[in-house]
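Taking the form predicted on its own, here's one chain by itself in structure tokens.
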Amino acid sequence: MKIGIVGGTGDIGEGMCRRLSSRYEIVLGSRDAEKAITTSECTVEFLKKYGLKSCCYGVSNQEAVNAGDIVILAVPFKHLESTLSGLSGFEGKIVVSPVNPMEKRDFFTIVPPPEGSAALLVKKLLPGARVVTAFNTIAANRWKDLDVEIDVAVPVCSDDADAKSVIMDLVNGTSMLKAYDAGPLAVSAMIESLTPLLLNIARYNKMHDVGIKFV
């Protein structure tokens, strides 16, 4: 299975590549293909220190979409619409949105688009894609630090049951993550709102990289 990461040279994309590329073929995309190549080469060298073989290579965002059976949108919300407007070929593909529409004001707050959530905006922009919300509450530092397992819950929602199942299997096979079925894609607004809440909790309680668990 090939996983394309749009925006793969950002902190989230690079961190996900570190965690996933020893088990899956990762196609790391960027607006600047040369930057993606450099990031993929650095990832290969980084994983060697852990005795792991990384299968990843850097390309343009469009090439990452073309190659991926699954496409992860590792882009900030403010760049989501402009990034997707320049890409094509999502029809029939599983598209994962870990995107959170939020802003830092006096505190972190959710700022959803008119569609109600980033995932619903993705569904509107990519009508042929099989959109799944997942990975929204995992901090970039947790993805990147391979010395520590990620032992948190991952709510997953989608209107496509098969696509949801595929991504839940991906979640459950990554570090110590635990996937939870959160229902249809309309629930994505609730999932996306968890991240600013976690950031506020971390800030006001002097904590780092806060996650969630369900017991």
Contents of the next structure:
Number of protein chains: 2
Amino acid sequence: MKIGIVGGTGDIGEGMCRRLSSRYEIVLGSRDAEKAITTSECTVEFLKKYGLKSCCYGVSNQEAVNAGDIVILAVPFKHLESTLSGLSGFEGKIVVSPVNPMEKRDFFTIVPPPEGSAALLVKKLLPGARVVTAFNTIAANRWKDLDVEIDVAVPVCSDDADAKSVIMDLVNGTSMLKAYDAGPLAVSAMIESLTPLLLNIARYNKMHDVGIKFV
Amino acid sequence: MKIGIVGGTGDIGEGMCRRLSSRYEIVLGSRDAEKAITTSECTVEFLKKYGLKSCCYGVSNQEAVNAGDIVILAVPFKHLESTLSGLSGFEGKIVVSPVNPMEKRDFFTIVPPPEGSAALLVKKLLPGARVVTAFNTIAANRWKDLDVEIDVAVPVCSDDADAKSVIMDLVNGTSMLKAYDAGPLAVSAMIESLTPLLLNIARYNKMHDVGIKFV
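Return one more block: the form predicted together with a further copy of the same chain, after the form predicted on its own shown previously.
Below: every chain and molecule of the assembly, starting with the one above.
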């Protein structure tokens, strides 16, 4: 199973590549393919320190879409629409949105698009894609630091039951993440609200990279 | 410190009374004061089984507002505005909103009022009240079952720092609840979104009375 990462040279994309590329073939995309090649080479070197073999290579965002059975959109919300408008070929692919439409004002707040959530916007922009919301609340630092397992809950939602199941398996096979079925894609509005809440919790309680568990 | 509970004969109000009335004086309000008296008497009897002395008495909702230093609004969102429109005397009091504006459609979803959240609506309806969001995600069954401690996180937000501090102390002194400062009252929109998400998590994962922890 090949996983394409659009925006793979950002903090989240690079961190996901570190965690996933020892078990899956990762096709790391970027607007700048050269940068993606550098990031993939660095990831291979980084994983060597842990005695792990990393299978990843850097390409353009479009090539990452083309190659991936699963395509993860590791882009900030503000660049989501412009990034997707320049890409094609998502039909039939499982497209994962970890995107949170949020802003930092005096505090962190959710600012959803008219569609209701980033994932619902993705579904509108990419007809035929099998859109799944997942990985929204995991901070880049947690993805990147292989010395510490990520032991948090990951709510997953989608209107495509098979795609949701594939992504829940991916979640459950990654570090100590635990996937929870959160229902249909419209629940993404509530999942995406978690991240600004967690950023506020971190800020006002002097914590770092706060995650959630369901108990 | 006296705590008034508006809507104290509902499941949440009665459950909160069970947990709080062994440590605080609870003034349990209802539209029907007779019903509140019955609930308070039952609570006293119930706590006796646990060797606990319950200090609570049943009154009208207005009398609960009048008597409370803190007033908890234990009413469903659909009755919030009509309930508050019939009450007065909130000025200067700490008013706690555990209210979640949500609906059950095919799934549970947040349906915020134009103000952005139930707590922001309360602030508009009750000028002069010191509004605090807290206790949103705790299921009635968890409040009621004194055999099991409630070991979950409670995000608390308010624009009144002193009121927030009082309620965080109240949270931290109740069962094994742990209060987290979530920032200003506007963050209530994200806190209130948690409850329908948790109800979806419970439903789609065959869980019961799901709570959260921040890790």
